[in-house]
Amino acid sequence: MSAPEHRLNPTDLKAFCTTLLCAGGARPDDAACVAAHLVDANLKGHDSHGAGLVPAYARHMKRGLVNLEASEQVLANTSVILRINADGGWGAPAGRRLVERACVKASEHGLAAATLGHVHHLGRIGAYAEQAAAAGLVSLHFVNVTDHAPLVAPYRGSDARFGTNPVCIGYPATPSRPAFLLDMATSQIALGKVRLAANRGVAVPSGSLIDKRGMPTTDPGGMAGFELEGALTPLGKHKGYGLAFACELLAGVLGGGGTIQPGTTRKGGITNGLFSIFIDPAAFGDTDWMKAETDAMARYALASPPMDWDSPVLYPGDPERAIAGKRAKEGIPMDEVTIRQLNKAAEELGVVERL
């Protein structure tokens, strides 16, 4: 039986973890800045990388594990490259930074690439596809992930050697449709998930886990903590396998950060690094049949038939926005687990609140 949820206000929880935060000693701007960012991802569904997070935030402040008084180093800023190295900084901040001066020089010259490296966890990779449409740009993310043991086994694999490593690509809205928006790990299903479904006491998917000995398991126990036990498959076999290890490469590699590999040094934490393109699709043709083709597809795409009536075809983001209107409304649900785990934080960092 699954554990009972509650039904959070979206503007309290946000001030909730914006408190933790600052309690913990991160600056109020970034911590107003991850509070939201972690806020967003409970009401866009993805509760994997919502404020569940700040406990573990929490460990990562006291820990050293996160830079609090970090200064960000340009490596590299012509007409069309940005190359940032974050000092162990907060993600979500960093993040939004690189995605706004990257699409001013995409805007500008047509395209751009950019890359963030040393950069403590970045959350929702999705929520810099949407900055990015919103700004009317094309955007393609890749992340890896460092300072943590790996956690998917390749393909063919029986112990872990990656990260979930997530690819996402957004692309603007057009007049009748909204934003594309792909977003996922390369794993079956992401850590946060696994962690999710053991506070709730909850199976999870056949396929997506193996245990210490390399067999296949549905039981997310292994995974609970923080001394992982077992390994998340990837996505698709061969396919997720080699998207992960594409990600090592461009976000790691080319990113500066390093890769999972055991000679980058492995301190408890996350730490990742980011490749990412920007694309102004103005710069590659007629704009309006753009938007008329995307809107075709769309249509037909969408056309099809569903297998089951209940569940038809969605537009990629649509998932995301309509769980968004209506935990907007009814609040954002959170087991009773996580809700103690955010309540002890704050009591050791001294904070009154309680959820």
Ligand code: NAD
Contents of the next structure:
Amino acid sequence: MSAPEHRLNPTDLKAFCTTLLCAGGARPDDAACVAAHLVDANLKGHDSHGAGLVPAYARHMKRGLVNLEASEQVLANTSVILRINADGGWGAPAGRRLVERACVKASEHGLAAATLGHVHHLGRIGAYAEQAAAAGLVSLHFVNVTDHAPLVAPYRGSDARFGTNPVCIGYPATPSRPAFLLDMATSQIALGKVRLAANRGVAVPSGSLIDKRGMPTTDPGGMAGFELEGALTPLGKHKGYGLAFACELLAGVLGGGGTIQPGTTRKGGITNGLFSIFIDPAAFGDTDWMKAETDAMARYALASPPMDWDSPVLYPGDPERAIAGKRAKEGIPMDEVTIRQLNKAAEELGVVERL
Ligand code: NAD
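Please show me the structure of the same protein in the form predicted together with this ligand, now that we have looked at it in the form predicted alone.
The complete assembly is shown below, putting the previous chain first.
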């Protein structure tokens, strides 16, 4: 049976997370940016990347697995290339700064590529594509994960060798259609969704997990604890495995922070590498025609008669928009176990407020 859920006001939740992160030693502007990024993920329906991560972030602060005094280093800064070493600092502020700078380059020159290495968890990657789309730019993002034990088995393998390595593509809105956003882990399901399933006392979808013997399981227990037992499976067999590998090459190798192979430092935090490309549609032709063609294609795809009339065909990005509208009005649902974990983190950090 699933546990009862509470509804939280997003502004209150953001303030609570900011307080906890500050209490752990984060600089106030970093804490506010990270908290906003997490709560935005909750609002968009990605609770796996929301405020429930604060207890893990608190552990990282305590163990020195995030650099609270990070000072970014620019490794390259040409007209169309930006390479940054984030010095182990917080993900959201470094990610947002990188996107802002790369968008200026792409708007001036039509195209830009940017990498970010040695950065703490970037959280929900779609937020960076949304930032670029709001500036009128197409963007592609490839992310790898290091410092953490691997979570995803390679196709045909029986133990974990990859992170959940997300791939994300954003395409700006047209006057009649909001931005396209494909933002996905390359595992069948994200690890946070296994943690939430365990907290809620429900099974994970079949085919998404293997146990420590390499056998299929729907029990989230083994992958929800501190000691990870088993592995997530790659999305779409060899195809997701290939994309996860591409993330290691693009984000880990080109990004300069390294791949998840055991020679790369593994202290138990979450470090991301990011490789992104930004494109100004105006550099590729007549933007009026592009907008009309985008709309025509979307109308065509979405008009496919649904197999189930309760589940119509959607434009990628629609699920996040729909849930954000609902949660902004009704509040963010949070299960009892996640609330307890957040309150325990507050207690350990000496914060008096509770959810
Ligand atoms: P998901 O499966 O919920 O959604 C994937 C994408 O599919 C989204 O773009 C969504 O808009 C789209 N989508 C969903 N249903 C659809 C439908 N019916 N029709 C059309 N499009 C649809 O996402 P996920 O794979 O569980 O990833 C969750 C989040 O985890 C992502 O935001 C990702 O960036 C994040 N993540 C981050 C890291 C990291 O290290 N920073 C690692 C892994 C995942």
